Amino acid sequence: MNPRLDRLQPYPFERLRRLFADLQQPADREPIALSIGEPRHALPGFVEPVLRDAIQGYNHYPTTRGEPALRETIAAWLQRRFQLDGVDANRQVLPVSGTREALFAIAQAVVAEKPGARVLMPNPFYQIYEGAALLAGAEPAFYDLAAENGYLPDFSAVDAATWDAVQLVYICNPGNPAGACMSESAMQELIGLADRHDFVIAADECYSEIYHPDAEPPAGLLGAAARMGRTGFERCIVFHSLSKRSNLPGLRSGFVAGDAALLDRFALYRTYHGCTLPPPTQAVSRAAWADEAHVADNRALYAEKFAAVVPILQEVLDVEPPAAGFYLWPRVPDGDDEAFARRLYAEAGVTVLAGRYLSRSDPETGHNPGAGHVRMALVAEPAACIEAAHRIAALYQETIF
């Protein structure tokens, strides 16, 4: 077996599992999941009619770069949401089968193993990068998203000797679990590093179209390059999903973007080890990307929920709506967000996920970014948030902060 494999660590809710292994929810309350960051809003209503037109595709093998027609939609649509002159639909873009298997495979594609080799993320994480680190042969590294900094990248607290081993960095953005957003100025001054330390920006922006409908839209990277007159994005690829934008987690459909030359050498990857995308899939995700109505009533679900239940959540928490995506990170009472998430299971039948376990704890100092916040994924309907947010407030109205 591959040694590396041992390495892994437990997925974030296999150690909720554990932590909830000797409690029971209450019986006389409907259980409320607001752990996992899986959409529950309404299917778009083009899904069922587009499915059926498409089934025949089945008949069909997919290619590994996807159709044109697909490929050219999502051009369309990047150049749109980015105000990007132009977008190589043949050679700037790849359909993928979900933004998870392809932040993993990244790293496989674009890791040169070697002694030293590092992969830098943000902390709290995804946890797919630290895997796609690891078993691409890297060693991961950490920048830490601090309250005392908007839970945004601070660059320059990250050494020299990580700048000249890093190959490979992740940043999320909008981030999750803050939903703070990078400007585009900050994300041209990481491609400036990328410039001087021979890395590549791999930009996870599967939350940038959750967001307050009076907002401006999260900035993108490829619209950062663009603006430094990188028209090519090169040693910049952004990754794209239909799972939260457009309420289809279950489709696995994304794209990824970007530098020309990056692509090539990833799709060559995929071609050995990549799921490729069914032409019917093709097809309800050409009509995703070409529609924004059902994208803007997503938002503003989002946004009744976060008014309804972030004031509510306030009269016990330290708690502020987020920027952008659909969780809350909370500041829990006393900082033990392990024994606060057990409280809320056992006595309110509301299922957290303790910050602890999206982050990693330095070695040196123990300090972990994650501990003392819980993530509360307001996807459930309106009415179930709101019901655990009054569960929450009933249980801790004497905590004073």
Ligand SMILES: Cc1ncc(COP(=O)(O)O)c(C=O)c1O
The other form holds:
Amino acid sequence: MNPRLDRLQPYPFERLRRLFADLQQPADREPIALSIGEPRHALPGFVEPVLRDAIQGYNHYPTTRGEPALRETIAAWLQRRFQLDGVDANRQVLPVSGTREALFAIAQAVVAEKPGARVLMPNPFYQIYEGAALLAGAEPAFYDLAAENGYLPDFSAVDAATWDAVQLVYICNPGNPAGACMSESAMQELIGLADRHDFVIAADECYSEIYHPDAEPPAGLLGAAARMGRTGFERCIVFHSLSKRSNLPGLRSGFVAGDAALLDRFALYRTYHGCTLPPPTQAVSRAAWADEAHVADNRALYAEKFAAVVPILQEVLDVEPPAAGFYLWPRVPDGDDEAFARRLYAEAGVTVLAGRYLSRSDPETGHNPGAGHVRMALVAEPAACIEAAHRIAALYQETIF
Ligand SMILES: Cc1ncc(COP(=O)(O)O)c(C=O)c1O
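Form predicted together with the named molecule, following the form predicted alone:
Below, the chain from earlier opens the complete complex, with every other chain and molecule after it.
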């Protein structure tokens, strides 16, 4: 077997299952899970009729690059959303079966294996980045997302030896778990570093459409590149998904866009990898990228939940609504995220994710930037999210008073 598989760490939810193995949830209350980031708002209304009309498509093999009509719809969406003058639907867009597999696959296509090769990624992070780096034969290197920096990257803290060895840098923007958003100028600085140190930037923007309805939409890497006069998006690729934007995590549909030369090589890799979008999935995807009304409804529902839940939690926790995304990332009262998660599970019937499971400890200092936080996903119905917040507040008010 491939010995690199031994380096893959258990997924956060597996660690959470072990954390709760000796506990029972209260028998007299409905359990509420705020742990998994699976959108649970209703499917957009167009999904069923579009799928029905497209059903004959199962009769055909899909192509790796997807149907031109889907790529054109995506290119038009990108142009509108990020104020881009032009996106070449044939060369700068590639539909993918969800961003998870594409974020993994990009490292396999980009990394040239050699001793000391590095892939730089945020910490806390989406664990796929780490596995992708390891299986591509590179060592993961991390940049911490710390409260002192507003949970944003501080690339000035990355040392020269790391920059010399880096081939690929992942950014997650808006971030999971903290929801912080990089500015366009911060992304332009990173593009400058990419030129200087010769690396590719993979921007995971799968939460970019979940923001407060009254706020400016989060900036994106392609917009940052275009505003530098870089219309070929050299060294830049973005990852977008219908999972969060359109409540379609089961559809497995997203896209990759950016530097045409990179995408050309990536498409070659994917021909062998074999991940294509079934034609009916492409039809639903096209309808979803062409419609904004359901996305606005989705944003409004998340905003409603944050407005209701955050003030209740603020009675007992240091917590703020995120700039974007659907997670809360509070600090826990006594600093022990595992103990806090256990207590909520056993005494309140509420499941949250211990922050340390989303990050890696510094091997020298032992510091883990996720420790002391928990992640709460406000994906359930408003009533369940509010009920969970009341249970947490009640539990900790008992302790405080
Ligand atoms: C940061 C981040 N990136 C990517 C994904 C993958 O999304 P999908 O594969 O559904 O597009 C997730 C899913 O939870 C995520 O949190």
